[in-house]
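Given as C-alpha cells, the chain that follows is alone and in the form predicted on its own.
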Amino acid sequence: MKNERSTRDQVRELLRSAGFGLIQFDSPLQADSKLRIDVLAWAADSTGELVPWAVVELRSGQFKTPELTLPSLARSRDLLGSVDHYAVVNRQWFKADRGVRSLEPVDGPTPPPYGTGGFLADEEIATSLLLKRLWREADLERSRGVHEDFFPSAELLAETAIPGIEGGSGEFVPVRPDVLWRARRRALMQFSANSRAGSDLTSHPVIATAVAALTGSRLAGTVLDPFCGTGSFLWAAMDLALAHEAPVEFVGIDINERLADLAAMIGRTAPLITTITHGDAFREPLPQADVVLAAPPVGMHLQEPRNLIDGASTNDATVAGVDLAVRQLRPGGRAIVHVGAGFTFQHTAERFRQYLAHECRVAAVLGLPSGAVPGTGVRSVLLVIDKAEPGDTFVAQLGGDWETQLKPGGAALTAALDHLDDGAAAG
C-alpha cells in the first residue's frame, strides 16, 4: 500500500509538472461503467476546452511486461478520445505510439501542446469534483463530532476570480461559467439526496422539474419562491425560461440562512437575473409575481396567527403558505404549490379552500404518494392555482410510478399541461 501511494504521488507530481491541472485517479471509463482508469489527466485542446488528454495505467510488483497494458489503453482511447497513453511499471514510464500498439520507455509525460490553460466543459466531471469537495467537508465535520446536521456552507461553492473549482489538494480547475452554474446545482441536489441532513431540505428533482413545467404558458415576468431552500424550483423554471428565451426575473427567500446563502451563491452565476435573500416570507415584504412556486413547511405551526385573504386566520404554515402564494400573484398569474395532502381535506382549511374555489381557478390537483416530500412519509399534492375566473379542475391521483408520470413527456404531466393550456386559452 505504501509503494502504491508513493507511485501515485510520483505520477501526480510529474503530470502536474508537465502542465496537467486536472488529474483523476480511479476514474470511471464511462458514467455507468465499472471499468476504471488508473489515472486520467485533462488538458486544453486547440479551442481552449479541457478534454481527456493522457491516460496512465499503473503496474507494480512482479509485473514485468508493460505491453500487457495496451488493450486497456486502446479501450480508453477509443471511448474517451484521449491523445497520450502511458504505462508506469514499477515507477518506470512507457509511452504508447499513436496507434497504441507498442510502448517505448520515457522519462515522464509529454507536456500538452496548448499550455496549462483551458476551461472544463464536461458537466458530469464538474459535478463530481464539486461532490467530492462537499463530501470531504462532510467527513471533516464528522471527524469534529458533527454527525447528522452538517449541510455545506456557501463558502464551499463561492465564486472565484476565474470561474472554477478548488480541489482539496490545492489544485484549481477552471470551468466554463454555464457549466459551473449547472454543476453547482446538480452537486448540491445529489449531496442533499444522499445526506441525512440534507434529504429533507431540498425538493425531489422530479418534483422540481414538474413544478416548473406546470407553469406552462404563464412563465414570464417575475417568478417568486417564498420558501426557496437551495433554489431547486427556481433553477428548474430558469432552465425552461432559457429554453424558450423568455424574459424572466427570479426572486427567492428562505428562513434558513445557510440554505439561502447557498442559493444566493448559485444565483450569482445564473444566466438570468436572480435575487435570493435570507428572511421570513411571512414577515418580509415580497414582490408581486407572475408566477409563484412554493413548497411551504410541512406540519409546522406559526408562532403567531396569520390573517388569510378570506378574512379568517390560521397558525397552519401550509394554509398560510398557499395564502401567501395567491396573495403575491398578479392578475392572470399562476401559483404551483407542493403541500401535504391534508390541505385538501382537513376541516381547518375548509373555508380557505372554498374561497379558492370561488375566487380563483384551481386548475389542477395532482395527488402524490409518500416519498415525494423528502424526509417525510406524508402524502402530498401539487396544486396549480391561477388568479383568474373559476373553471374546471384537472384531478389525478398518482401511484408508485409517480416519478415516471411527472417526468417530461409523462402521461400525467402531459394531460395536466393540455388541460392548463386549454383552460388558459379559453380564459
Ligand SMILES: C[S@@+](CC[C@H](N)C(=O)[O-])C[C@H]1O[C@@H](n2cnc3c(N)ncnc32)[C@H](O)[C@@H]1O
Given for the second form:
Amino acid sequence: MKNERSTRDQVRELLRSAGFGLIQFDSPLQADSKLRIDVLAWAADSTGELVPWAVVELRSGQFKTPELTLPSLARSRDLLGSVDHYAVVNRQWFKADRGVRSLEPVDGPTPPPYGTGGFLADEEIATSLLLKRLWREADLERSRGVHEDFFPSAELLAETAIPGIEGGSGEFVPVRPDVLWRARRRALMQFSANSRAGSDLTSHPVIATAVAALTGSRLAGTVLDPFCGTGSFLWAAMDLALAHEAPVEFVGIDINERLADLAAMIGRTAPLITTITHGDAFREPLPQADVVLAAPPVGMHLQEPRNLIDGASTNDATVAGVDLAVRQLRPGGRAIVHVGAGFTFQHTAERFRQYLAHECRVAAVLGLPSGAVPGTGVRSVLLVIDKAEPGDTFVAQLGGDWETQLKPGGAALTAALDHLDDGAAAG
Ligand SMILES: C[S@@+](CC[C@H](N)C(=O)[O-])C[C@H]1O[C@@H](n2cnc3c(N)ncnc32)[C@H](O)[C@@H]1O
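Could you give the coordinates for the form predicted in complex with the named molecule, as opposed to the form predicted on its own above?
Time for the whole complex; same chain goes first.
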C-alpha cells in the first residue's frame, strides 16, 4: 500500500515537472463508466484548451510484462483521443508508439508540446473537481467536530486571479470562465442535493429548468427570485436568456446568509447582470419585475401576519409568497411559482385564489406528485400567473413520470408552453 502510494507520488511529480496542467488518478473513462484509468494527465492543445493528453497504466509486484497494458492503453486512446500512452511497471516508465502497439523504456513522460498553460473546457471534469473540493471541505469540518450540518462557505467558490479551481494538494487548474460558471452551479446543486443541510433548501433540477422554460415568450427585462436559495431558478432562466440573446437582468434575495453568499459568488461570475442580496423578502424593498420565479418556503408559518393585495392578511408563508410574487410583477409580466398543492384547495388560501382568478390570468396549473419538493412528502403545483386579463387555464396533473413530462421537450411542458404562447399571442 505504502509502495503504491510512493509510485503514485513519483508519477505525479514527474508529470507535474514535465508540465501537465491537471493530473487525475483513478479517473473514470466516461461518465458513469466502471472502467477507470490509473492516471490521466491533461495538457494544452494548440488552441490552449486542456485536453486528455497522457494516459499512464501503473503495475507493480509480480507484474513483469509492460505489453500486457497495451489493450487498456489503446482503449483509453480510442475513447479519449489521448496523445501519449505509458506503462509504469515497478517504477520503470515505458512509452507506447503512436499506434499503441509496442512499448519502449523511457526515463519519464515527454513534456507536452504546447507549454504548461491551458484552460479546462470540459464541464463534467470541472464540476467533478469542484464537487471533490466541496466534499473534502465537508469531511474536514466533520473531522474538526463541527456538529452543525456543513454547507460550503462562499470562499470555496471565490474568484481567483485566473479563473480556475484550486485542488486539495496545491494544484490549480485554470478553467474557461463560461465553463467555470456552469461547473460552479452544477457542483453546488449536486452537493446541496446530497448533503443533509442543503437537500431541503435546493429545488429539484427538473423543477428549476421547467420554471425557467415556463417563462416562455415573457423572458425579458428584470427577473426576480425573492426566495432564491443558491439561485437555481435564476441560473436556469439565465441559460435561456443567453440562448435567446435576450437582455435580461437577474435579482435574487434569500434570508439564509450562507445560501445568499453562495448565490452572490456564482452571480459575480455570471455572464449577465446579477444582484443577489441577503435579507427577508417580506421586508426588504424589491424591484418591480417582468418575471418572478419563486419557490417560497413550504409549510412555514410567518411570525407576523402579512397584509395581502386582496386586503386580507395571513401567516401562511405560501400564500404570502405567491402574493409577493404577483405584487412585484409589472403589468404584462409573468410569475412562475412552485408551492405545496394545499394552495389550490385549502380554505386559508381561498380568498387569495379568488383574487387571482378575478385580477390575473392563472395561465397554467401543473400538479406534481410527492418527490418534487425536496425533503418533504408533499404534493406540489407549478403555477403560472400572468399579470393580465383573466383567461383560460392549462391544467394537468402529472404522475410518477413527472420528471420526463417536465424536461425540455417533455409532453406536459410542451403542451403548457403551447397554451401560454397562444395566450400571449392572443393577448
Ligand atoms: C424552497 S427554497 C428555494 C430554493 C431555490 N429555488 C433553489 O433552488 O436554491 C426556499 C428558500 O426561501 C428562503 N427563505 C425563507 N424565508 C425567506 C424570506 N422571508 N425571505 C427570503 N428568503 C426566504 C430559504 O432560505 C430557502 O432558501
